[in-house]
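Below, in structure tokens: the form predicted on its own, a single chain.
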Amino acid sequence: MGHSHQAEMLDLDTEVLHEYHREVITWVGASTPDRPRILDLGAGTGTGSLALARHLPDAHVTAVDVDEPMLEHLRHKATTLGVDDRIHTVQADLDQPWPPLGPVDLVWASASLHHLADPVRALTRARDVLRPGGAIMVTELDSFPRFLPDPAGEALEERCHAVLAERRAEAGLHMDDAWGARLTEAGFTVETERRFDIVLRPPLPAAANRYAHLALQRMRHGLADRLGAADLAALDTITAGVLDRDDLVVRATRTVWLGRRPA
């Protein structure tokens, strides 16, 4: 998938799963002091940075990502929303030595740590930029969302997700890491772990159809050399018609850990 589709998927995740995102942002907002300085690691299109800046009107956010086009997308949205004076972007590879980023009161890492070659090293650096007593919020997903409600569709999605999990493991992605243990290893005290089992049933907004369409396209692209011909053909047929369906069900799981640097 190209950059524009990837950026759109990230934005649609926030739009479609808005109740989950609002709950997490409200929760983390209650864990920050007045006028917090926030570090968003692997910010992507800035859905977390923007939500935090809007929810906490006295917050200042530093958004870090390796992808400059994503940061440009973030800056454009920040300007549109009128929060560009409180969001600063930094292009950096978090697996390399970090530029000066602290001190901060909150580190936000949403679905980003699994991409890193050495997440514990990154978490240790995050601890070092936090003020004593500062908080870290880590969000990770067990897998990407599922959408198909019929038994044949569900079975096809399960087969596709199983193959994707194999491919992610081969690529060294840390999707199944024990993040509570990783936080402890990096010197944090884990205060809370919350699992969100998200199920959105019809009627759904049109954004959910577009979200499903992009997700299925991404799946098809990633599995072109792994799935059998029959499954690829079925996936093509489903993807072609998913924008017009009114029976989709969005199913997703997210787990959130709140940790703290000891005072």
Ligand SMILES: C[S@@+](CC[C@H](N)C(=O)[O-])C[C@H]1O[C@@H](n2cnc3c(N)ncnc32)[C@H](O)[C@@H]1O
Contents of the next structure:
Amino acid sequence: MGHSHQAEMLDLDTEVLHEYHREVITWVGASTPDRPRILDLGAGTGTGSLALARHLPDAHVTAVDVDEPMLEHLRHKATTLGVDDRIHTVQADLDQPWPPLGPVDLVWASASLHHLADPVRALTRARDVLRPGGAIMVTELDSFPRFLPDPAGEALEERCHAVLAERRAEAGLHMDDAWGARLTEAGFTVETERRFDIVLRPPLPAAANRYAHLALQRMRHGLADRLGAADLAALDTITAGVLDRDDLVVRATRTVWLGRRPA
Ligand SMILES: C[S@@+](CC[C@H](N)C(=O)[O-])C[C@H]1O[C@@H](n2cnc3c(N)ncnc32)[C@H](O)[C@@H]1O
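Got the form predicted on its own; could you also share the form predicted together with this ligand?
Next comes the full complex, and the chain you just saw is listed first.
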């Protein structure tokens, strides 16, 4: 799956789950001082950076990602939205020694830390770039969204997600719920852990169909060597028709941990 597909998935996630994103951004706004300096770790196409810059008009955001095309996409959107004077990007691999990134008032890390080889090391560095009393918000997911409402479709998605989970575990991705413990190990006080069970029912905007289409394509691509022929054929048929369906239900979970560097 190429960069443009990944970038489009991230942008569709923002569009389709906009109420969830708005709720978290409003919450984080209440946890930061005036004129906050914010560090977005693994910023991707800028879901967090752009929403934070728009919601907090005095904020300055540093968006870090290992993937330069993602950052280019982010800069382009920042210019379109007129917040490019308050967002700057840094290309860096967070598994390597960090360039100077602080001091900041808020560290934001959404769906990115599970990619890192050593998340506690990254969290410890994040603590060091935070001002004493500063906040960190870590958002993680335990699986990718699901879309199919009928029993056969749900069962197929269930089998695919089980295989995907195996594959993630083999790849060493940290998609679990241990982030509170990792934050504590890195020297943060965990103030809140909040789980969002998101269920969006019809009628849904066309973006939800595009999101489902891309997600199913990605699953097909990632599982081609792991699923039986019947499941692959069923996935192909469903994917081919998913753009025209009006019965999709988007189900997604996110958990957000709010931690603080002790003053
Ligand atoms: C699932 S995306 C999340 C993007 C964004 N935070 C969001 O919530 O939409 C994960 C991002 O982490 C970045 N990433 C993965 N490993 C990284 C690393 N070692 N250093 C920096 N960024 C990394 C990827 O390039 C990708 O943009």
